[in-house]
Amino acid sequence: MSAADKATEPTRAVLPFECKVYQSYIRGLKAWWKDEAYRAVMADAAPLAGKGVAALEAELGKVPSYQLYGWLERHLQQFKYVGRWGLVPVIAAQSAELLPILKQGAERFPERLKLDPNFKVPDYVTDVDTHQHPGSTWSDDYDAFVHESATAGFSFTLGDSEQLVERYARPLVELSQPRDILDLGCATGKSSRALKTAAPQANVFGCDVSAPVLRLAHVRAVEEGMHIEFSQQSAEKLNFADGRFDLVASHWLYHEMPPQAIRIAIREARRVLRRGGVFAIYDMCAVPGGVVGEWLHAGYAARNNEPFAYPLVNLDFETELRAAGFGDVKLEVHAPPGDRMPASRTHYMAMVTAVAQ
């Protein structure tokens, strides 16, 4: 086969055309569910604002709007993932295919890729099938391209994955004129190809525990032809050296964390940031709504396999920042402000951002 020939191979999951159309199915039930489920939940919860999250759950698990709404955010979840034509076992048996795509990708500025042979990942990422993803992302090898095909579709809100991170990268960039930057919990490199974009003539560095997407994060990189380099490392402990970064960043990585690691990773930043230098946190880190939104965001949480997502919007992440070196520490919740809930239920993502004193 020519060189030519091997250019225009996929490098990509193919799904099928029944795959495509369960999926589409699926995110017709989702569109249905954020809205018209969602608003009849929010009705119904309106009188008992009131009370508490346990109240709330205790009350409105008898009533049939609420019933139905719990049922399809884990179970549509569940179809996308391990249906008949879901991800997992479509992407599964194409691993044939799929595996040398790592393998030679690999074999292609070997520099730039660091997997460390005996790094053991978390408990708190090995006990959970986050997202209901078996397995997640760490245990096969075509796991990588299942999160990079999930991420690509339809996601919580349906909303377009890549210009989602491409707002979240500009700001970032130009709140820190950054010359060295660190992605952590980069997975398939989506947020540090975004960074590197919006920053093309930084040093843009990704890590993440899972060494099956560092390597479909590299094949990413190289394809668009950008200089990033990847790491399989814990943002507990970084081997970079102290003062090394202007910028921090991490795009939905602390929702997966316990809060004891989280605190820990503050501190790591910190160590590798340089005086003056920002980090910057996008994830769930706040909830507007009143009880009503925390009930919802606790369901969400046990529903979708994410158990530290609850705990994460009670971390008084003020506090902890300036106990780790940092200040001017600002929380922008992208979401209506105060008590008031959207129309359509959405991710409650929140920016949060810090420099290093």
Contents of the next structure:
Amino acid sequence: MSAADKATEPTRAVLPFECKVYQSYIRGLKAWWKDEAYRAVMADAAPLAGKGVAALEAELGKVPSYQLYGWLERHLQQFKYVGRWGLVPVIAAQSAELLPILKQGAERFPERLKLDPNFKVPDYVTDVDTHQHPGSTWSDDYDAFVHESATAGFSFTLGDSEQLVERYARPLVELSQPRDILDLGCATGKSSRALKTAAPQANVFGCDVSAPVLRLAHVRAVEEGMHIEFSQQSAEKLNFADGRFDLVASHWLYHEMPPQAIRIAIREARRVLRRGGVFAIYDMCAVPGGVVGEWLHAGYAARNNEPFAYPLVNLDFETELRAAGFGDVKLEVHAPPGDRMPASRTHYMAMVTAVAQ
Amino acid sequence: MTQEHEALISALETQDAFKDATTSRLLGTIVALGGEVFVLKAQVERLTRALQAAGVVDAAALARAGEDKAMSAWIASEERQFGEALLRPFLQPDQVKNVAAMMRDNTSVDSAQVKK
Ligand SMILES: C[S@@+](CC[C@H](N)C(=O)[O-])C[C@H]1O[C@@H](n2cnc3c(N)ncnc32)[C@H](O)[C@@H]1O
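With the form predicted on its own already on screen, would you show the form predicted in complex with its partner chain?
Time for the whole complex; same chain goes first.
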């Protein structure tokens, strides 16, 4: 093989035709679930909205629309990962081609990738099978490619790198004018690369508890010619000096952490921020739709193995952030105002920002 | 945690959406799926055998066709319609008007005939 051939060799999992078609089939069912099944549930739930979340679950549990909705929400995601042409078996079978990509990638600019072989991944990560991905992102190296493929077509900013820059990173950079940025829970580094794109002069650091995704984040950053430093650390205990950063950001991290850990992580973020630095949380921090919205969100959290997404919406960020030494707390919800529910099932995201005092 | 939240979480812990009464609806969906998949598999098998026997395609040609742009466009339009076809029967299990009540209606049914 010539050097030119080698340079164009794919560094991603290659999904065979059957897998692509199968994933497309699952997407078709999911599209129906998020539009039609969701709307049927909304119609059935409306007369019961005054009754509270437990009554909604008990009463709607007997109704076909919600039974189907709940079944689809849980099982389609499992088909996506572990069905016959699910991402896990298909990508695991490519380990022999994929793992060298991570290994060779780690040899380029090795000083930019700091893994800790003694690092203990928190139980709240290892116990969950987050998003119903068995083993999630931390257990096997090929899981990094599974995570990358699984989130490629994801809704909102997570799947669209252009939107991720414009709707997430650029506003934060404008707000904080950063020289040093820390991206907490960076996974495969999409959010870190977006921050680097929005602030090319800044020093960008990404951290995560999971080694496989960090390895892949490093490969992707090097491929794109971006100088980003990745390290294996928990947002709860960072190996950075006090006042090191102007912007500490997180894109879809906190719904994977229990409230006690979030409280510690908020204090740790304050420690590594300079006075006047900005802390940003982009996550499902608030749900629209009053009691019905809260009830559906609880079901989502349980069914999609994101248990901490439920307490997240009841966390009082204003109080937590102020107690940790932040001021100027702002929460902007990307969802219909008031008690209205979105027209189809979606992730309702919120951006919380606070300034270190 | 309030009692209400505790009750909600206990209910969600089982994560078993279906109770007995709806098994038949689910079966409708499964059978629809089985039918779609079986027909499709048979069509693909028949076509592939015919084309290979005629020397028209080989494995490489099939792989190329799978990556074709028009093929991707077809898949994108099919994925939604396929989902709709499979799952619609669950929410609307009976597409045809139920006329059982008319059996009681002497003006629309010849009661003499029914009695016979
Ligand atoms: C949904 S992913 C984040 C996506 C990523 N920011 C992006 O934009 O692509 C959540 C990540 O948080 C990581 N995580 C969970 N707990 C963490 C903690 N205590 N500290 C740092 N990362 C954590 C998980 O390993 C996972 O990779």
